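Only one chain is shown below, in structure tokens, and it's the form predicted on its own.
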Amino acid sequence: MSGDTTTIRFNSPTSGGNAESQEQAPQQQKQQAAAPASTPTKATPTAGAQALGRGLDVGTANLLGATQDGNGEIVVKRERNAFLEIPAEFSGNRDMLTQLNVPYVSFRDKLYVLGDASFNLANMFGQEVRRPMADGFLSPNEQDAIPMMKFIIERLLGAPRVEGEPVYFCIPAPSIDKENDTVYHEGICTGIIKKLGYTPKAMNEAHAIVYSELADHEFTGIGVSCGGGMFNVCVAYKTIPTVKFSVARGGDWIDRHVAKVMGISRTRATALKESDVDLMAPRNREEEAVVLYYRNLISYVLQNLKQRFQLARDVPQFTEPVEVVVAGGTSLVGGFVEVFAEELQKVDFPLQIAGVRRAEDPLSSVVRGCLIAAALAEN
């Protein structure tokens, strides 16, 4: 990915006012590898001491694991949430997956590559990985789709340090433009853990964000988590979420789009868009098209985060200008904090906005402030 502004602060206290860029920094480099990707980041001030309690990212693109060792740093492990089936009558696929190291599963009589390894293999051979989740909810079309996870999540959390261990998930706000079942998600995500020997407990995942992220601001502010089947949005004061909802379109939305327009398969759009793509310069039709549906999106939850803003009871007195940080895989592209900042400086937002960054760690700032959110429980 190309570096690209990563913090834009607008130089009245209102949305309205111009913009300056700050801080330009290179991408984050998504990490493909067959075992879950592992990054070590020191814990903030607000995880304290505390090495008890994990976090953990049920992401309709990635999965994530958190948790914080003895030496007081945050240690997250990665898996993209897919998985392809190999068919288990070829002699020798189960000796050749595990010579090259390739995470599988036996289930049903059948092979399943997991994460990262499923989505390389796909896209090398042109074929299309399956998915547990869609639109950030687990998809009625797959009939897998509980085991896979199972699978996923228990590589990432491993085995319990403690008898009840504490796992702080996120879960998708209900989406208000699509009808969604979040108990039934949040049960069945509820039972995994549970299984594992851990003891569960759900958050909204653009609330994690600030935790992550807003410990400078007493946790207030605007978190957006920017995921493959949807985005969330959460208004925060000191903490307590005043509005919060998603909307039913993310990465997956735009791969879909792009995929018909460009007469491409879906892999080959999710691909495209994850390659060193800026949406300030596209260099041909393909990255045009993803400007164009980027663009859109980030409009479309715009308009509808000031019209739940207007329409929220009892929202507190903001009495200063408020951070909006942004996270999440479909943040990472190129130009998208310069195109979010000039999407909300048309918005007339009834809130003052005193700037936009991306978070610091974008794949890994909604499941850190589980983490967190976690280990405060625990205090």
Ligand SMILES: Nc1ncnc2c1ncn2[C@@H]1O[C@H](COP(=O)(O)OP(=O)(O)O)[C@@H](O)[C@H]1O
The other form holds:
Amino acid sequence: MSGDTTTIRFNSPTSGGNAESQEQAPQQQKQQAAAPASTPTKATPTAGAQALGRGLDVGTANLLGATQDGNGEIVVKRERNAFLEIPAEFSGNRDMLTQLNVPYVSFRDKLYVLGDASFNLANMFGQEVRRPMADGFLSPNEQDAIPMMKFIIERLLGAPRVEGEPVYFCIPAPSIDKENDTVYHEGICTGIIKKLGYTPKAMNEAHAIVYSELADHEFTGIGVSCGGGMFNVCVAYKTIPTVKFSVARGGDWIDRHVAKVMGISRTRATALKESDVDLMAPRNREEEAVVLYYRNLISYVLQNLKQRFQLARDVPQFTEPVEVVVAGGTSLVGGFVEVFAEELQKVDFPLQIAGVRRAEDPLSSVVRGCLIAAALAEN
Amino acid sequence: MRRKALDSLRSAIEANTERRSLEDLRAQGKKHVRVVSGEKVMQIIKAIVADIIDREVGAVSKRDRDRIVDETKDQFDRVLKMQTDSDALIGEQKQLVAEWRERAQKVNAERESLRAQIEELRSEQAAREGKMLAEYQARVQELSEKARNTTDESGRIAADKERLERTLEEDRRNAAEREARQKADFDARLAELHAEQRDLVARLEGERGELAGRQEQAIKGAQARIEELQAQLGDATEGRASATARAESLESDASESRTRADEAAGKLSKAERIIHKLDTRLQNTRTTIENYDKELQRVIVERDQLKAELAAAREKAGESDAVAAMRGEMDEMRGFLTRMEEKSGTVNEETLNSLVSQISDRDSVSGDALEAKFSESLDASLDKITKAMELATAKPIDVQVEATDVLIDSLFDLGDDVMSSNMDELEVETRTSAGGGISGHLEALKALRTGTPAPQEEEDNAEAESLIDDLLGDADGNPDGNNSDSNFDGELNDTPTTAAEGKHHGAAAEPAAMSGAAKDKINASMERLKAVREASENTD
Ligand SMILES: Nc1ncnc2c1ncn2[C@@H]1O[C@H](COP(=O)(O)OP(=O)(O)O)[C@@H](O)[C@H]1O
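Beyond the form predicted on its own, can we have the form predicted together with the named molecule?
Full assembly next; the chain just shown is listed first.
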């Protein structure tokens, strides 16, 4: 029940107020009469012409590509960011792989299976899949992975419709708790996309959420991207990011710790976490462990957000209480919005918060934001 | 008129009676009910009818009156009967329900006992399987013992053969000695009995002819037997060679002795005896070999059975430890059979080969050679990629983008034969985003862009830069060049002008209500950002 809640409104929009759950349409916080377009409406269908520009979400767990079709609908393609090297003696069965709809890449005399299929085959061969990225960034010790990622991205984007069609792809903000080579990561992503004939442009992951979810609030508010490898936060004022950062903890971090404390495998921990847990109503010790780490992670993110916000210079005056939107796979768990709201009240946040809400389509929120940015660039 | 009267009669009855079940009455605490007899009802009916008829139609003939009374009575009877019928029906159904319930209980009990039986059968089956496995292992043990015994027997045969050879050699020596002795005696006797010589010679000549025939027959028989033995023993039997040699020497002995006609009879009968003895021995050897063959056949049959059992067991147990153990035993069997083959040459080649190939097939799956080749190529690829990385990342950090390009190029500059994929043949998971279209977003962004841009942000912030890029893009007269087939221009300009949407979008330009000072400040910071960006671009 509580797990279905996607919106929490704060009664008195202060950090100390009581959270109250409302499943009805969010009451529009007083926006100046000048509030821009209400819920974005479908574009007027145009005669088959497809809008240029594409979005690409480069995530630790999933890669997503988005484009607009002729009717103004957003078409999203998804693939797991993972691959598996197939033992050499099986490399003869390529036709069979194609028949089974299993994407592979043959690279020198090795055969790799890509994406979701690699998970199934890994179980079969009793191996672990390899993942090109860890904690939000390309892993420097998985260089084999770069060609694999190029193939997956090519699969998601297809060929550019015009030479140099813009692709906005998301990158994480540098992590506050882990040294990461953002230049290397962004450089490789840029290189791959350029190689495919597009014009790449990087944008912050949480900022993309502001683009896709806060149109009703003049693109003012806080976007939180809750991914597998990290949490990204962006505080934006009328589209402009004023504070943004990331922590190198996300769904995978929860899995790791739950596995450790409960003495179970990571795969089991992931399955447990994704199987209908309600953070507000754990049913057993394992679920309690999941709740514990979720809470810990959310509190960690919020305390750091508070600190970053206080340290930031030239923060604009937010005259209205702001909206918080969460998205990403890790926000899918039941009760996430409630726990987030509770923890938010605990940290005594310096900004007035109107409410916390989960994006309507949490998995595609980032890639939609990227697509909006790309379409805008084309416009 | 009459119909009307009857209708009111019916309603009179309905109005004055009520239907109640006995249970109801009992529930109300009624133990007795008053029963109205049919006659009484008749009277009531008559009274009612008379009353109605009097009231409604006045005087009516007696016949009509009686008829109406009869009809009414019939109707009343029908109603009563219907009620009793339905009561009976309800009773019947109740009983049926009870029966069904009872039957269901019985079925449940049966199901429980069946379940218990199945459980029992299952555990019995498990026990049986365990026993089978134990028996099978014992069988293998037994078989390998038998195999050892058979090997011992071959040893015995070889010893026999050797003994036989020795005996033959002795016989030959004795025969030669005897021959020499007899020759001397014969010569002496010849000198003494010169006179009788001619007769004797003549007589012996006759006998010699007869005996030569017999000898020839004996030799033929020996040859045939030897050939037979030759066939049986094959190349492997050394005994055959010596037997043949012996037979040949016997043959030459015999032909020699033919020239010594006088002694021939005794000599021939001796030779015959020797051949007979030899024959018996060879016969024995043959029997032994035949037995040995039979045993071998039996072993092969058992091995085939074993193989079948093994296959069945493997199927049952999957790739379990038991199978691994069995596979070990199979290997032992194989060794044993190979040894057999060396000894006899009579093992069923085909069976052995299929067994051997079956076993070696399994080996190749985890073959060391494949693994070595695999890791070799893995090392080679890793090496090349590492080198490419080193090459690329060795450059200074300020040409990182260039370095990345080099890296990317080196990673993908491989040619199709090195890298291939089936991706262009496959579908990818595709769905429509639940959030709806984005034209509203673009409208709002455009409105913001033309109205109030952002607040101050002094950070040298790539994100802000890119946004500023977007914001300035318009002023630069951006599109036309590369988005000629974009549908945004028309679409986005059109939308706000439609009457229905106008009230939303029209307001979008509103945020312009910002003070001139703020605007100046923003413009200034944008300029600054632009300058920073340009500066950084120049240094690149
Ligand atoms: N139903 C679910 N409940 C909880 N967590 C989920 C669920 N589905 C996916 N996840 C988690 O979400 C994470 C992946 O989210 P995603 O947004 O795809 O990450 P990224 O942006 O890093 O690719 C994983 O840790 C996964 O376990």
